[in-house]
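Let's start with one chain on its own, the form predicted on its own, as structure tokens.
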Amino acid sequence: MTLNEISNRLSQEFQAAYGRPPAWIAAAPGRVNVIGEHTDYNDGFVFPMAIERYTVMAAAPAVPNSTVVRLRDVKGTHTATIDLAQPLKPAAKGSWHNYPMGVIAGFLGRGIRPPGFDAMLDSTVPMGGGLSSSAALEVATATLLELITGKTLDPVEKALLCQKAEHDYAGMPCGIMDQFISVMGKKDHILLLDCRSRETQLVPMSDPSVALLVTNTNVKHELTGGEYAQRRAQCEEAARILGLPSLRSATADVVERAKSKMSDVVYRRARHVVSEIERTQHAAEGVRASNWPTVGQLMYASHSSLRDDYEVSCPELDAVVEIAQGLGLRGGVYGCRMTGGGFGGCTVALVDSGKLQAVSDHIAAAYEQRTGIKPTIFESRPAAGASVLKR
């Protein structure tokens, strides 16, 4: 669906819901990472753009002088009520209106405050399939209370507030990235983002003989020990030994150097930390001068470190690389790599646009078949950030 067609959709079936139409309309997309993973909250570069899959958010006042703000998905399934004259609290881990929550509680923190109001979203970015469908929502949300307050935030502010709200609400230790290509994301462009200095780039990525492909394993490994913000403890002991602020700081040289102060396990993750944010840099070089080949191998050497050096793919994710790599570029693939936090979710696979439906049908029909799971594979372009759609 388009983005219209989703906003025409939620236009309906927020008046059935609620018997008026809504006045404001904001939407936010979701963000596929085309190298650059693990390295944001190390201060490194990550080298995300925006996809055509979106959430949207639709809303009208309540009441006069209502503090209450009505919450629901477009199905209707997931609810929520806040009232805004009570102090705000995370509801329980795992709550999915705490991102919307979160990002309320910092515009309250800034001295806007919204009156109540009845919202209803629809989404098309995929839940837990490392597409951010999380800072989609939070950057909807962040869009659509600037129009119901008539305050509008700088970028960068409205990304940390959204992230704030994932580290407070939701509980999730999360880098700058979803967030930042969420709010700033430009059409026919991908964002090289400096984590520690926040500065951005963007990339143009206009060639028409290319296309990005992700698939989704439709796989979500369940952990349960923390593995995110274990790994996210791994880097800061790493650069606790090497003296060093962030493991941006390091380079190869160092982190060997420094390899018998270290465990095995924090040696690697180290590794693959520095090693990502130089294969970042030298994607986005090839981007810039149309060197498909260069950025292709440099998206395998990334999933090999993340596969081995870092820990966090599993055997569906590896099957696509393996099944893509397999088709080569005689077959029309350049590279392909896991993409978002790991243990299942999507790879993304920079692909000639001309052998694109071959090789989007080749790799459904060998990884339904190595696995037994039938995967969701999409084409985006890089997308535009978060837009207002009617206000």
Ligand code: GLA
The other form holds:
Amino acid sequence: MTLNEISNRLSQEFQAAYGRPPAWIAAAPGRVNVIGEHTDYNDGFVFPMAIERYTVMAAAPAVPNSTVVRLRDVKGTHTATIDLAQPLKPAAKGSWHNYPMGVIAGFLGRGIRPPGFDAMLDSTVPMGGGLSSSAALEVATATLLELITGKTLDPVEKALLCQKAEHDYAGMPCGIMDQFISVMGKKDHILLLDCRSRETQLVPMSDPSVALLVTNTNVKHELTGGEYAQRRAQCEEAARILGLPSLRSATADVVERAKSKMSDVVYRRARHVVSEIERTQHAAEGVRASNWPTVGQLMYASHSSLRDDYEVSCPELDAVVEIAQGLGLRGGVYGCRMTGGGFGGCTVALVDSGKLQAVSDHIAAAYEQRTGIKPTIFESRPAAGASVLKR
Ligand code: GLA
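Can you return the structure of this protein in the form predicted together with this ligand rather than the form predicted on its own?
Now the full complex is given, and it begins with the chain already shown.
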């Protein structure tokens, strides 16, 4: 479904549910990270792109002087009511409305107070698939609140506000990548983000000879919350042992020389981060030069490092990467890796456009045969970041 199609359907459903048309509609995309995994919270580089999958939110003012926000999804399965006259606090862990509520709290914290409103959302970003459905929801909410209040935030501040919503309301100590790309994505570009300086560079990615293929393994191992925080802590420990502010300031040599001062696990975590930061910079150069075989090799190396040193892969992700690698360049695959936090979710593959369908069919059949699970596979060009569809 195109963004306009989702938005039109949402408008109709909004009218049916609330008895009037929406006054505002805003959208934000999910993302796929091409390379640079578990580097954002180490002040490193990441290289994500927004995908053509969106969370769209529509809203209309409530009755005059109301302070109540009513939220629901398009199907009416999830509903929530928030009274802005009361102090906001996170709902039970796992409650979907913690994301929009955390963003509303961020606006209130800046003294930007929306009036009561009725809102409805729809999304084509698969939930919990590692494609940043939560960042899409946060950034869509923030964009909607900008419309409602007439106050536009600076893009960096907006991304940070959304990240804080995720920390404080969803209890996930995420880095900055997902919210940045959902705010700042640009059509036909991959975003090289330096998470230390927060400088961004848009790298053009419009070569029609290659495509990015996303395979959702359709598994989610329920480890992510605790495992993610543990990885962060291990990286902080490594930096402390090295006497550095973060692993960004380390080099492979520095880590190697300090090996005896670290536990084996902490050493391997540091080795992943330092090598991944380097790979990410090289991959961005490779994309600039349309050097697809090099970019592909870096993707495979990234996957191995995430699997062996960082230990955030799982058998299903490894299966997709092995199947893709088995096809090789002749079969139309330059490279493939897990993407996002790990323990399930998606892989991303760089594929020869002319062989896209054949690659996709082969991965689908071989993966199902190996795991008994049907994957979901789709191609996406780099999409635009958050946008306004009606004001
Ligand atoms: C999750 C987090 C991001 C990032 C990735 C791993 O998606 O939200 O901030 O740390 O994991 O690269």
